[in-house]
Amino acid sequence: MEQITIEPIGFIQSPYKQKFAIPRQPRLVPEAKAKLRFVGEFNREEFVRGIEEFTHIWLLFRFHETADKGYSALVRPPRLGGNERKGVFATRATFRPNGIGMSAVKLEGVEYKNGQLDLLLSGVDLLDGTPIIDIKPYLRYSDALVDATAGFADTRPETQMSVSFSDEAIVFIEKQKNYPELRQFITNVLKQDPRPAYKKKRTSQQDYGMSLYDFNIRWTVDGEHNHVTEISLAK
């Protein structure tokens, strides 16, 4: 069988420093800002000339943290509570042949400074350091299929999770002038309920932590309520 070599055109600089807490799909958390930093021969303005005419773009990428861990023909989609198996090609599971993913994200701008080309993005669902292998403009007349159906994932995932912050966490957030949307960002991430499916059934209080940007966030879950207890700078 013919072997195909794919070279990354760039890498994502994302607020998500770990897989835990990344939204299941793009644009569920619009405050998630990122950069696509071009590398090598692709770090030239000619490659993106005219791209600012589009509000959204498709990113084709590689699941770099799971691509070498193999795959299975059957997977357990989180939307089904992890209890039902579906064919990997009938899902968007990360463990898949070739480890390729795709996301439609908002293009906020193009930046070229000191010889470095970046695309400014929002609504990303990508891990920091994700290699990007291609970009395509989002075409509304072709890509927005209003009469399409989507099986077990036909509607946007919704939860009843609420979010509150300790006084200490609020004080910390208010000092982060470079991150004006930090509180809303954390809120929307937690409203997605990033816990593994098997833990969502527990009724006792649970403690969790995640890393966003350069911050460590600690919170508790009690029923359908998240309470952010502490935010600190990552060491």
Contents of the next structure:
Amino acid sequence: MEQITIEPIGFIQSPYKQKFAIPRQPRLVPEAKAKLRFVGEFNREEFVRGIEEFTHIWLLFRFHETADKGYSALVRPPRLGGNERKGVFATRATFRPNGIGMSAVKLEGVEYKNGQLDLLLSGVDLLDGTPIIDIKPYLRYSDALVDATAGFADTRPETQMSVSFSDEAIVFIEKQKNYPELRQFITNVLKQDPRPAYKKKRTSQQDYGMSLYDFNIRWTVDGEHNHVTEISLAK
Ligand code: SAM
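Having seen the form predicted alone, can you show the form predicted in complex with S-adenosylmethionine?
Complete assembly follows, chain above in first position.
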């Protein structure tokens, strides 16, 4: 079969340092700030002239972390509790032929400093280091399909999860002056209930950990409640 060669135009710098706990779609956690850093011949202002007129852009990217793991025709969407199988093309699953993802994200700004072109973004659902293969402006008149319905994924996933922090975690957060939204960011990530579907059925208290920015965050889940026990600097 004919092969297609695709070259990244840039890479994402994101607070999500591992797949676990990344929201399942963009804009679910608006505090997730990221940079798209252009590389090589694409690191030129001409490529983005006029883009600041758009509030949102589409990013096309490669699911690079899982791309070498192949794909399945049938996948188990987390929405369906991980039990029912659907065709991969009926889902947004990462394990897909060609491993290409698409996310509409908020464009916060364009920065060109010391010869480096970056787009400033928020609400991303992308792992740090994700290769970007194309960008297109989001067009409300065409892309926002208000009459569309979406079967098993029709509504924004809402959970009843609540979040609290230990005194130690609050003291740590308050010291992080460069991350004024850190508490809200962690809260919104945990409210999404990042646990895999099969773990959500567990009734006993469970411990979890994730990395956001340079921080390791530990929390326990008891029923519908998350309690952040400890935050530390990643080594
Ligand atoms: N909005 C995109 C789409 O619809 O194509 C992505 C949806 S996919 C269900 C979102 C998940 O992809 C995230 O929760 C994260 O676990 C995973 N992910 C994000 N960036 C990735 C990457 N570079 N490689 C592999 N998986 C990634």
